[in-house]
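One chain comes next, on its own, written out as C-alpha cells in the form predicted on its own.
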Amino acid sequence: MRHGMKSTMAVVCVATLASTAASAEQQVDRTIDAEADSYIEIYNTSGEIEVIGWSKNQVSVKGTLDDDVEELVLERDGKDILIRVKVPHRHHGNVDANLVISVPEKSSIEVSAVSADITVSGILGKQALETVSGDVETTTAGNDVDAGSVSGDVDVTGNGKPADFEAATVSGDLTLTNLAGRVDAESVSGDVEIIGGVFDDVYLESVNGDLEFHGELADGGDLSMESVNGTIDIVFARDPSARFDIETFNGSIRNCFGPKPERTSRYSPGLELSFTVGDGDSHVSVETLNGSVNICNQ
C-alpha cells in the first residue's frame, strides 16, 4: 500500500515540475505586413536568432521567451521593422529568447545580439550581424555583409557574386566561401579561411591563427595576408599575373612559381622574396612573425 502511494506522489511530483518548466516559457507567433525592400533591425540579449528570407511581404516571428522577458516588440515605421527583446534592466543571469524570423527576402537586415548565434539564409539584401558570444552563420547572394563575433566562429557563404564582405573575431575561426569582390577579414586569436571566389580587394589579418587563401584575384587585384603567430597558405585557382612581396622573420618561405627567398640580413633568421609572375598587374603582400608562408596554385 505504501509503495503504490510512493509511486503515485513520484508521478504527481513529475508532472508539476513538468508543468512549472513549460509555464516557464511564453509562445510568440506574431506576424504584421511589409514592404518587399524593407529595413529590419533585430535585438536579442541572448538565446538564438535564426533570419529566413521567403517571398511574402510580411514578417513573422515565432519562438519561445523566458517568462523574465518584459515584452517582444515588434513595429513598423514605413519600410522600417523594428524586433526588439526587452528584458529587465537589473536581471542577472541570461534571459532567453529563441527565435524564427521571416522577412521578404529583398530586405536588408542589421542583428545585434550579447550571448546567442545567428544564423541568416535566403536574404538578398544588406546584412550587419553582430554577436558578443556566439557564432554568426550566413549566406549572401551577392550584397554587402558585414558580420562579427567576440568569442565565437563567422561563417559566410556566397553564390560567387562580387559585394563588400567584412568578417572579425577575437576568439573565434573565419571562414568565407564562394565570395567574390573585395574582403576585410581579421581574427585576434582564430583562423581565416577564404574558400573560391574571384577577388578585387583582399585583406587577411590574425595575431594568433594561420591564413589561407584558395582563390583567384581579378586583374589589378590585391592581396594583403598578415599574421603574428601562424602558418599563411596561398594556393592560387590558376597562375596569377602579379607581383609578390613576401617576407618571414622566423619561418621558412615555400613557392612553387621559382625563386628563393633570400635572407634579410646575416644576423637574423628572417628571409624575404620578391619577384613577378606574369605582366605582374596584381599585387601579393604577405608578412608574418613566427609562421612559415606557401604559395602555390593548383
Second form
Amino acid sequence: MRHGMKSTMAVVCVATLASTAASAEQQVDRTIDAEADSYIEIYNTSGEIEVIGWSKNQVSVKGTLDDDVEELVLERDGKDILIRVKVPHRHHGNVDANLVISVPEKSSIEVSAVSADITVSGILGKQALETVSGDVETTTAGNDVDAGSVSGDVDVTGNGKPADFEAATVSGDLTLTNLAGRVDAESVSGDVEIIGGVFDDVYLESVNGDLEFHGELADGGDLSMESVNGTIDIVFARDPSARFDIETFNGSIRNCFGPKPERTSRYSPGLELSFTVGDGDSHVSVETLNGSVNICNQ
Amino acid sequence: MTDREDKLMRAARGLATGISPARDLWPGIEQAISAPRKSRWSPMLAQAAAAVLLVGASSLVTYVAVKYDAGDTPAQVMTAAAPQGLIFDRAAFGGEDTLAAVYGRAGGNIGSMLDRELASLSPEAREDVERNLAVIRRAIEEIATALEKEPDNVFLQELLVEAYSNELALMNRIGSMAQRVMARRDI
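How about the form predicted in complex with the partner chain, since we already have the form predicted on its own?
Complete assembly follows, chain above in first position.
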C-alpha cells in the first residue's frame, strides 16, 4: 500500500514537472518598418500563425514562443521581410510558436508550416500558404492564392473578383467560396466544393473525395472535373451555354438538361453523354470511374 | 600431313579418354556454388544507376504529361516515348502494364526521399500520407483491373496515367513541403 502511494506521488510529481516544462513560454512583441507592398516570408514549424493586413507600413509580430524556441528571426532586406521561428536542430517533439503577425495590407505573403494552423485576413497581395497537418483559412480581395494542406482543411473566401486560385489537400476538405477567374483544386480523399462565383477555367480533381461545383461559367469558360471514386455534382447558378462531355465507367449519370446517357459498350457498365445547351460557348468535361454524376441548374 | 601435325596426332592418341577429377576438387566446387554471389554493383554504381533510372523515368513521365496535354491518347504517347527496341503494345495498359514499371521506378526513387521527409513529420501526419498513398494505389489497381477487361478504352488509359501522376505528385509534394520548412533552420 505504502509502495503504491509512493508510486502515485512520484507520478504526480513527474506530471507536474512535465506540465510546468510544457507550459513554459516566452512572450514576443516586435515591430519593424516595412514597404507598403512588401514580400513577407513566414516559417513556423508548429503552433498557430495568424496574418492580418493593416494600413500601417510596419510589420508587427506578437505572440508566445515555447521556451525551446532558439530564436525568432525578423529581418528586412528592402521589400523582403523574413519571419522565422528557429528551433534547435534534432529537437524531438513540437516546439510551438503562436504568432499574430500584422503586415501592410498590400503585401504579398508566403507562409510555410508543418503542424500549425494558418489564418489570413485583410491581405490584398498574393498569398502562398502551405501547412502539413494544420488548417488553412483565408480571405482574398481578388489576388492570386495558392493554398495547401496535407491533413487539414483549406477554406478560401473571395469577394467575387477574378484571380488565379490553386488549392490542394491530401485528406482535408477544400471549400472555395465566392471566387472567380481560374481555379485548380485537387484532393486525394477530401471533398472539394466551389460555392458561388463566375469562372473562366475550373479544374477539380479527386481520387476518393466528392466534387461539387455550384457557380457560373463565363462565356468560353471551361469546367473540368475528374474523380476515381467520388460523386460529382454540378449545379449551375444560371442556364449554361455549354457543350457537355460526360463519361463514367461504373457510375450513374443524372442530367437535368434532357438527353439520356448511352452505354459505351455492350459488355461493360460504362456510360457516356455528350450534348449542347444553348450556343455551346463553354465546355464542361466530367470523368469518373466509379462515382455518380449529377448535373442540374438551380 | 606435315611432320609437326603427325607428331601432334600421335601425342593426342596417347592421351587418356576419361578424366577423373582429383578427389579434393569437389569441396571447392561445392563451396563456390553455395557461397553467396558477390554483387557486381558497388553502392556507388547502384546509386548512379538509380539516378539514371530516375532521370529516364521522370523524363518519360514529363514527356507523357506534356504530350498527353497535347491531345494524343496515352497509348500513342507511351509508344512514341519508348526508346527504339522497346515496344509498348496494348497490354501496356492491362494487368502487366508497362506504366507500372516506369512510374514504379520514378516512384521508388521519390519514395526514398519521401521516407526521409516523412520521418520528420508527426506520426499522425505520416499515417495520413501513407493512408492516402494507399488510396491512390487502390485506385490504380481498380483502373488496371477495368483495363484488363477493356485494354483499348482510352478513357481508362487516361485515368490510369492521371492516377500514376497523382501518386508521384503527392510523393513529391509531401517531400518538398516538409523540406521547405525544415531546410531553413540554419537561417
